[in-house]
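The chain below stands alone and is given as structure tokens, in the form predicted alone.
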Amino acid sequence: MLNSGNSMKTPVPFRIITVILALLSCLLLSGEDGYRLWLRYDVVCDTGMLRKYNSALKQVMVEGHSGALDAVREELQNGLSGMLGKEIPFESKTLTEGTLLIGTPVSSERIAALPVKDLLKKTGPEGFILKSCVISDMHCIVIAANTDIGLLYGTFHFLRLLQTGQQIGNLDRVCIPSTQFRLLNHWDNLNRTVERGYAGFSLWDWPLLPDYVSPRIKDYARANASVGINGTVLTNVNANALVLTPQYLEKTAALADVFRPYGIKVYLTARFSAPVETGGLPTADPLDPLVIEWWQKKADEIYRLIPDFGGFLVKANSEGQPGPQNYGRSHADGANMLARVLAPHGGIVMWRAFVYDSNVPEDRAKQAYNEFKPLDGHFSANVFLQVKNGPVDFQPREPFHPLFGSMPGTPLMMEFQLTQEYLGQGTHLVYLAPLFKECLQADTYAKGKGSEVASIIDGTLEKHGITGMAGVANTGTDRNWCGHPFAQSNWYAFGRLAWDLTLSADSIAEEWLRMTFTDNEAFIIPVKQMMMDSREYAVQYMTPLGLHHIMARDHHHGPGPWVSEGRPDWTSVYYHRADTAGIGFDRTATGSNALSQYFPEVEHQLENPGFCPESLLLWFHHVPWDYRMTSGRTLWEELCYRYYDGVDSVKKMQQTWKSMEGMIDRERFEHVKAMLSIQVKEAIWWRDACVLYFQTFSRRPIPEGLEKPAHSLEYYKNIPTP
């Protein structure tokens, strides 16, 4: 269990015991390892608020029976007993003052009699109502929904209110998810390694499944449901066809059984060549009748084992993965074939747009648009095109992907990366919600001003029947799930945003801090600011002013601006294009003309270096070293100052965290302290390596007053990175 469920069964007066519990919880700060994530359910430290909660909550009535409602009861028993410091009655059939009443109009006559029918018509299958009501002259709190899964989401929302110290005396909330499909994509391999994983091995213990399912799987499901995530793709996009064999489908079914009460569907990656590799066919041509028949039978087999199976995620004809183009067919041909065999079962296909070809002499940032734009309107209704937030590859900063707004006839699913492949991996504190919001709030101008990316993702702009967001997971077998204690915030933030795209990065950070660490304002205020600034700091010491993809080859850990050998678009020099004249990738009409893929208003804003935001300057322009920036400095000077400011900012983060000593548990405090020490060292590594390397082109001195690198460029080039 994520929560130990503190229970009280002593005759000691309640007021005394709650004060003692609050003091013990808030002052003794016993050690923690992070396993409980944001579902800690420790006794409420604010004794005044604790009295209010105990006054308002006298008993719980959960009306109905199902796996999801069993999960509701269990969560409330753990959560309320832990936070209120006493056991709450659950079995009473008599409504009393202070009842928390939970049910649907079908399961509960009391709910059906309330004037909430019109509101419930708006909430759909997953939304819920949280409302203070007077029923038979008694003050009650009602959680109502159309489905038991909606009640589960409402339960987690209610517990979150208590965890974050909010008032519950006059509740009147209607909560509806912004997107329909809210998925984690696990890049987990069948041997339990995780591609781009920095938190141990895969959670899925395939050798022991289906006979033994670790209790941790249930805790994973609870954590996801608590933030509204309703699907999980179990396997790597670089797919292994074995997962579609009967042996592995039985294992997958065992996981699905644990996930089901928490509203989570399982999905699998479909290797396009599976009919050849495991089916014995001579071809995987999507138009071949035998291939179609093979996939139909495979879909039927899956749904017999997993009736609520979600569907397939497909990476095809990208980075060596097989696909329909191997047979002269289009991406639409391949996606639609799979969509047709899933449609009778209610399944979907998520076809990734991360497609580029090293044999095409074209800017990699343009290739996905070139590939898919002509196919707009040619995909089946149950096909998503899953598009990364930016046009290259999860960089610390990218412009929004030009496909957003350019495919009005095709549902687009957002793909964010929670695992920090290009953002310090397991050692850097980088809160990613500001990155997510930066993309979601970007204006595509697809239908004039105000056509934000978020309006495409939630379906309001183009009115598609399906909407969704995917996040590349950062979980593993590390005791604290995500490696770095603050990496948990990116899992949390993704789920909260997928449920409600209007939430701010700031409010999500505060929620997470209060639930994960403490309600102490002296901790919350400075650490929240540290989180909010952390992504920008990482950009500054890694890839300032629009630089991108200058990480070390292959593993992407640490700087590698000198990487130049091999496939061009897997090198750094391809992207920064530094020479004695200047630096940056010209994507205007005089260069690759990638800007032409955006709507004219966006193109006009970005095509002139003087109007282009300096944060994206080198993404779109090759700029002379002596170009004068808004600061009055030359480009070279500004580049140096940005790198140095990035390092100084991480040092400030380090000092902020040190000042938090004593406010939280010792174990997690020391863990983060050690990680920040590593981050400072690696930020200096990034700064010195990049400044020295780019200096070989600028042929200008590092500005006066800035600390000179401790080593030579050759030293940094030869640092071995495991």
Ligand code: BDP
Contents of the next structure:
Amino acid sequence: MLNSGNSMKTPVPFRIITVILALLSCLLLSGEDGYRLWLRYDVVCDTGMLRKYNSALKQVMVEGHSGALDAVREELQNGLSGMLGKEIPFESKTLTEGTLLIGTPVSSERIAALPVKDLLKKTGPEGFILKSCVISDMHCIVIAANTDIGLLYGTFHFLRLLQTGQQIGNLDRVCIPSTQFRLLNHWDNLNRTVERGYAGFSLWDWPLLPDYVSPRIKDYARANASVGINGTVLTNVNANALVLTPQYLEKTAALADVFRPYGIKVYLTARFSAPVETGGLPTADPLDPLVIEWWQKKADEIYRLIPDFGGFLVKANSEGQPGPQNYGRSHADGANMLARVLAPHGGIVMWRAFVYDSNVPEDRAKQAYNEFKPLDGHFSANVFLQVKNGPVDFQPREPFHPLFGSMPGTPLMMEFQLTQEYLGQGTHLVYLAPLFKECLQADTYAKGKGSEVASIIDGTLEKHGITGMAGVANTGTDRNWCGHPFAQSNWYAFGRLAWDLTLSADSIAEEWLRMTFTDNEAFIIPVKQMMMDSREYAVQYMTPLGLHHIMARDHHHGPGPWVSEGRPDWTSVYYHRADTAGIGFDRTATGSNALSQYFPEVEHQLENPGFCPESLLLWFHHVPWDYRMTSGRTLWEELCYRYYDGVDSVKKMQQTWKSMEGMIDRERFEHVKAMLSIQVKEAIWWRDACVLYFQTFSRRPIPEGLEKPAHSLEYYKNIPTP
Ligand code: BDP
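Form predicted together with this ligand structure, per the form predicted alone context:
Shown next: the complete complex, the earlier chain at its head.
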């Protein structure tokens, strides 16, 4: 039913029906397949709150016309009618009590007349103001911004308030993103497989593009915009030059057209050898005039098709990818050449720091720093160096990367991995925001105490012109997008954090749970706790006490501490260095001295095993099996206990989840329940395989009272690749 647009009250029978509907939908817990992610917009269950929302929201006025404003209208129409259980009028030209007024000072005279000019000076191109105002004696809620995309972000923020049951009576918020470039990195191949993807195939249906664009693409854009993600790199860092050919650029342009109203730019990975592979040139030397010309023409061609193309992400001279070093040039030579051809169009280059020598290095953890530190200050202004959170490779726990703080002359972009390559892949419930926060809150001491990684990423410490954060995506064609129902939370958390680095992992988990499952406190409190602890549990049953890179070869699923053949820094024995004396990688001055890459304060905190946090002990030290831990146990005993505690904790998660039965829909309840039982099995697999393997070095018994592994070490070694 459409109201006329004045302050007409909702008829009583309608209100009764609304309340009944709300109660029914809350009680029935109808089937859910997870497709709607956190944008479910079901009727508000709390009837008191529902009444308040209904009396505060009588009509919506979205002033102006653009693709983004159409998206605003559509989202509000769906969101408000869903949550309030009634149609809200949008057409009126007359302001009334209870109007949600949305516009920029340019699109709306009413907004221009409000005293918000000074505030809008602060909000920049993407921020917004959300404010309760009295306009001509009428109580209204105003979303104002400098751009239509700012209004879209404000809209999603407002909807989130309703989705999470917050008061909207006295709003006064100014929201500005912490970082400018908030990007997903898809490791998607052109044949639609996804490298390290655990949720089906690539969302980009290359064979059917550009003629058919699945409606799903728009929902992907909505989901991203709702958390503030404003860019997406469509293709794998292990790149295929074909994507730069006209045929694929046309397909890319079709996706860009769908993303544009949602403020999302497309980016591509640029294979460094593309001028040779698809351009027919004899070289890809970045200083060769013909190569430069080739890239220049390529950039012009791209921007003709996609005027707001974002730029290139490049993995060069790493793991077999071509790069400038093939021609005796530096990473800076390569990055700057691409940056120069993109600069006139406003594009950027994200040059990855994840490099390591094809000759076996002294310590892989040192390689990126050794390579890039000397190049600090040599990159063009539109180049980011994109750095993984830790110095090895997205392990369950790593110290922060020593490049953070060490490149004051270069903007660094954070790279987190949302897809759980090393954290249980598609089957483990691991909420990653605590891992993200641990890195962001680490103090680099680059400019003395308080030089947190976050302050380097958001630009406050070093004042760079560009700031950004990337997340390796965990999406795919699975109906619920991410495979494991809880994996959605990592996509959500990444976006929310990139938008606001000050948010806590806890508050993000709570938002996500309320929006994705239910507002019921009896569910929220225990399940949130489970999420918050889940990453630490994974660390315990996989790589406790600073162990790392002990997973199975190639596929990285399951344990493989015995992996020893082939390239040393792709083995496990290289990293754990277990022998009869002890275990761990000595990265102090007596070992690889990777510690010296950190600022002295950090180095001092970590160089002495007695002061080094036990969570990183074996990352930095080779420690005797009988070393006394703070618990009073020996290192061997502690290692065993951690593995066993990890498994017990997952069993507790399983119990917690079982007790949630009936509080949410059956479909997702059963799905998570099944996943948790797999997780328990796999945690035991990790525990038993690792304890039995390390026991061959420690030559000590598994402590009394801990259940003995069910199988022999040989059994675990022979488990075939899943
Ligand atoms: C590793 C992945 C590999 C990626 C590489 C990267 O195993 O598939 O290509 O990272 O980040 O963790 O380039």
